[in-house]
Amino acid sequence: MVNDYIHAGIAMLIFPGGLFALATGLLFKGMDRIAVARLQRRVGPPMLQPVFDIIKLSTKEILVPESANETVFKLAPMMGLMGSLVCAALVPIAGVWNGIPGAGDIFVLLYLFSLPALSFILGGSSSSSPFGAIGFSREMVIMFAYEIPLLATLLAVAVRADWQLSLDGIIAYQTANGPFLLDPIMIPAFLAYLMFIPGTMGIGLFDIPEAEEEVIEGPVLEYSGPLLALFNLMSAVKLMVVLNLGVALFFPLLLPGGIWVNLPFHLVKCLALMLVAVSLFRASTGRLRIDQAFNFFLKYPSSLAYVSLLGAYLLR
């Protein structure tokens, strides 16, 4: 029991959450910005630009609007970052990390996954800014929309894996029977997850809550200094969570050689997923209205996920 608590603490503070998730998240953010710049025929920033941004923001003053709820305003980014770090510790990495014992249930992860979005909602609502109010209301609508296909995708994967509700069990099933990415029944669920990623990250078509041209960054408009840095760190860790989860759900392939081979292999798979679902999507799409985004998630990703769920149930 004591060892389990020690392992959980290490996972949340150092690896695969904590420092590791922060470092890889910022690095992947930098690679995403370079990839988007290349796709748009620009030079782009250096790979470590997200790190430089965090350092610069950390040296600035924290400004709190006079009419804001100061307590909620300051706690919101901390809650979002902590939620992302806990999620990063829960997601197993095939051949490297099996997840926190007894805590890697997909429904636990689903609940915790809403914390970053809730932190945007709390931060925007507490800032007293009209742009923040518009931004957090949009965040609420789009969160409800993308959680429907996410839940259906998780259920489809669980049913296909012989009703496994733990991510470690789902990975073990695929290790024995082959990755779901090559399973025709699960391909619609994989496509639904690809559509979920830009929705939860708020990019491309779904850059709606923070639309610069409309609501001037929305929920984070009034944030500055270290508090804004926390939101940036939260976004970086959240990126790694959705990538790690996608790999765990659909292609947790293993190579002989242990952790020193499988960890770099896992990061390569995450990079490939990011280039397709984040960088290419962000570089090639505009932005939808909030009603269009809501209808999009109800029609397409949800339908695809339900197709896989029905197929997995009939073939159980």
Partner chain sequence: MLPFLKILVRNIIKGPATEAFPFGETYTPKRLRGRAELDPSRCLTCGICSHVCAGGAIAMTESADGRGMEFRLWHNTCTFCGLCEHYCPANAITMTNDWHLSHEQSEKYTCCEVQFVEYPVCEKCGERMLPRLHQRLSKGLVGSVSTAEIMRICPDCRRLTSAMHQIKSKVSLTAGRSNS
Second form
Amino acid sequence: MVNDYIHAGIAMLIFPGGLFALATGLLFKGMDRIAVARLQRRVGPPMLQPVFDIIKLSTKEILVPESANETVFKLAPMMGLMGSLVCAALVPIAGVWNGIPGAGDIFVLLYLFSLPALSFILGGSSSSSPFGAIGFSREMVIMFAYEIPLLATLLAVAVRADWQLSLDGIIAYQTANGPFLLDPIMIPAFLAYLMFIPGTMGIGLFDIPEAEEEVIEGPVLEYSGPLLALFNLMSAVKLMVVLNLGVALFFPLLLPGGIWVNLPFHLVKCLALMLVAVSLFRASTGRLRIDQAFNFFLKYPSSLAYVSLLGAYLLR
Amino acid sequence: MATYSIPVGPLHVALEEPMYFRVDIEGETVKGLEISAGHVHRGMESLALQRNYFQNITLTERLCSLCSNSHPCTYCMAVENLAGIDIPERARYLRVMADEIKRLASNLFNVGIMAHTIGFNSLFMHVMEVRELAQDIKEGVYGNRMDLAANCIGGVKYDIDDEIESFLRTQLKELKRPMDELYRTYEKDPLVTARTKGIGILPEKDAIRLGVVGPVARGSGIAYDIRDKAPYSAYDQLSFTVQTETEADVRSRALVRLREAIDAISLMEQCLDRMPKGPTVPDCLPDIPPGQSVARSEAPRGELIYYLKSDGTDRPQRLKWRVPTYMNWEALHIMMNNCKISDIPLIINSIDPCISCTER
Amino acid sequence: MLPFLKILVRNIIKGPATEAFPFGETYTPKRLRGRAELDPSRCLTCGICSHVCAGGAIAMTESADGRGMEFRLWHNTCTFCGLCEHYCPANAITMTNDWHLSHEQSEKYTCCEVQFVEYPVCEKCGERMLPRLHQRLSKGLVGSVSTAEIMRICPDCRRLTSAMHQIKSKVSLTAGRSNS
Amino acid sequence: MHKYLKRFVHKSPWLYRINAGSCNGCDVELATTALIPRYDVERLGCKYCGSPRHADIVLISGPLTTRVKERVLRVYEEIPRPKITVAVGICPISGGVFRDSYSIEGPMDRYIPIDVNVPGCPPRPQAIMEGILKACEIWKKRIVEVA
Amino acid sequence: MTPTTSDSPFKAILPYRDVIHTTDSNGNHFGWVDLPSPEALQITGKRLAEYGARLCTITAFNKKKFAQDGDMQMVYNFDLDGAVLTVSIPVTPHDRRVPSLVDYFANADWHEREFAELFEIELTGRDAPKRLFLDPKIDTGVFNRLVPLSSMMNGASTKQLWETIFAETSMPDWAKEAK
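Previous: the form predicted alone; requested now: the form predicted in complex with its partner chain:
What follows is the whole complex; the chain from before opens it.
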């Protein structure tokens, strides 16, 4: 029992959550920026740029708007970072880490997943700026919109993996029966997941709550210095969670060899997923109107996920 | 649903310049709009009365950098009309060239910013990269990327020699393909279309009533172009079409601008082909008699009119100009009726607002 | 998104279009209008440059000992429009293509082109006199100020002449204007 | 440790642009400098930000008109310290051609401490980049002094 | 070019007025009318609107430059399908009222707001116009009052700047040494 707590503590603070998630998240963000720069015929920043940004932000002063609720304003980013770190600890990495026993349930994950978005909403509403308000209402709409296809996708995966609700069970099923990415029935669900990633990360078509040109970066408008750094860290960890989860759900392929082969292999898979779902998507699209985005999620990713769900259920 | 109002500007990222809008919002829908101007009011008309006719060439050029050639050019035309100066034939063509390169760059900047407002940054960067070819022309031929300083009273200050001509021809040739590609992208790209089609409609009836000018009017189907109706410089010697669209939305205005930018390339090439040899500026300083005169030109944003009143001294008695954007602001009330918050910057950008021009 | 994907693919193939600056050199066109420069050996001290300057960037003051004319051009208010270069009758002012003008605030007021146009000494009596026009005039005077008149008058009057010359009134009814 | 980290601070200068009534020439050039592939200031770690609260280096253009003055000063106050100010173009430096008009309050350094001047009308993007680099150096110095 | 009286495009619109007709070097037509009083503007405006003219711009100025509160002139420019008609009306210091044209030309609104605040001109036939550009701190009629003022203090700030420059820059050494 005590051992389990230590285990969980390590998972949240060092690996695969905590320091590891932060480090890889920032590094991936840097690679994403370089990839987008290349797509736009630019050289792009140094790969460690997100790290420099965090260091820089930590030296700046914190300004709290006069009309803001200071406690909520300051707690919101911490809550978001914590939430995403817990998520990072829960998602298993195939062949490396099997997750915290009894806690890797996809539904638990689904709830924890809304923490970062909720922290945006809290932060946006506490800052009492009209743009923060618009940003937070948009964040809510978008969150409702992408949770429907996400739920359907997770269900489809669970059904296909013989009603497994825990993530390590899903991974184990795939290790035995081949990854879902190569399974024709699950490809629609994978596509739905691909569209969910930009939705939850707020990029490309779905860069709506933080639209710089419309609502001046929305919820994070009033944040400065270390608090903004926390939001940046949160988004870096969240990126890792989404990527890890994507790999766990659809492609937990193992290579022969131990952890030192499979960890880099896992990161390569994450990188590939990011380049397609984040970098390419960010470089090739602009944003939609909020109503268009809502309809988009209800139409395409949802129906794709339902197709898989139905297929998985019928062919069970 | 409750109505609340949000401020847009005056220092707002989507606006290149400070302008203040108060927008009444219901949910995400715009219910009311109040425009409050004056943040860039620099008192230039009074400055123009304190400067002599030469200094005013540079002063009018600093009105606005996006149409920075149209202003001194039209100002010089007004002075020339007043003083009865006939500018050399070669200078007429050189003025057209300066006008068109600015039109090309200005229109590209506008459609680029449109892509930027919908968050399509890669497209924006691509447009700006194409525009760099035009910027290189401006820097290489005229010496500055924004303010060409091409005009002086009685002619132009610059000339084109063989080396510059071949540089110009290669640059213009290089511009053609990316321009066509850009036009196709703006016309066909599903995302751009999804955001711009049917947004910010200004029916022809209202366009006539409000007296809008330039691509905003032409986007609403009014075929009015000063270059065609009241030609100046060498435009009566050159062939081009007056571009119009009938859908009267944000997209039509962008397409009109892009087509005019493509026309600008051909106009410049025609100039290079037809330009006669000769002087570019008369060899005497002008005499400016008392009297009044009017000159008009088609700036990238539409009709620009200068009224000059002289009392015979070396400074104007009154110099007044009306810029195209000045006429287009009020149309925003109609365009923005019941639009969404996300469309506000898009619609404002579609009239290609030049605030420094408007407020002087 | 299809037409744009093509552009993206081409972007990847072509590679970055970023120029080396600020880590390396950049291209500067010959005609770029940068820092203005005065060649004091050509200057006529006629003052047309400060007359046409909209930014009020040029100040010319006769030195206290009467040896010559001090010329100051403050880059921080120069619009780089090149009118001074255009109207200078002696090609004394040129716009170089040097654009490295950024400086720290402490150098704000010293960011100037400072020159001293020394009046030549009379070979006979040793008195200072105005620069000899026929030696310095290179492209002819722009405008109708006659050469002879310029040679006879002092710098202050020269400036006045060039300023006042165009305000002679002439009443006629021509192109696009009417008298009132 | 913290002292060591401070050596990297200047590698992430975030830019914020204030238009104090300019003719938009400098603003267009700033947008060009900041956003297009050819100049790519992201190489220097620069990022354009929409909110003054995220800014490190403030780029000011325009001669400071009466109407916009209060706004500019207020936005300037909203920028967290330490901040470095760059005056872009001759208008904020000296008022340029607009000096002595009834609605101009400039030059800018009467109200806001300026660190770097980039003259030009408008300056070319390379010159603006030079100014930003100068600003980074000043920033670095200032950070070390504080530490 | 000389003024022409025949084939003037303006004769058809304003037959009862003496329209001076000129052309520029490109052959574009310009018409010039001096109306005797502001009241006459209303009739002319109505007629022009019926003919489909478009209001281009409105200008106001002092007949004598920098004269405060003296005789003024207002100039209206109309576009008639490529030709420009310039209509001038006098405004006396005793009666600064000018009829509004917003009923005929919707776009007159901004112009009228602008000269009302810059020149303190009263408009009849419309609501009191709201300020357009000027900061509330600046008085109306600024063009009449502040222009002469600023032309007097003109260069005050310039002068100050130059004094600093003179103090901080010195002549090159060769100039100092040469005797």
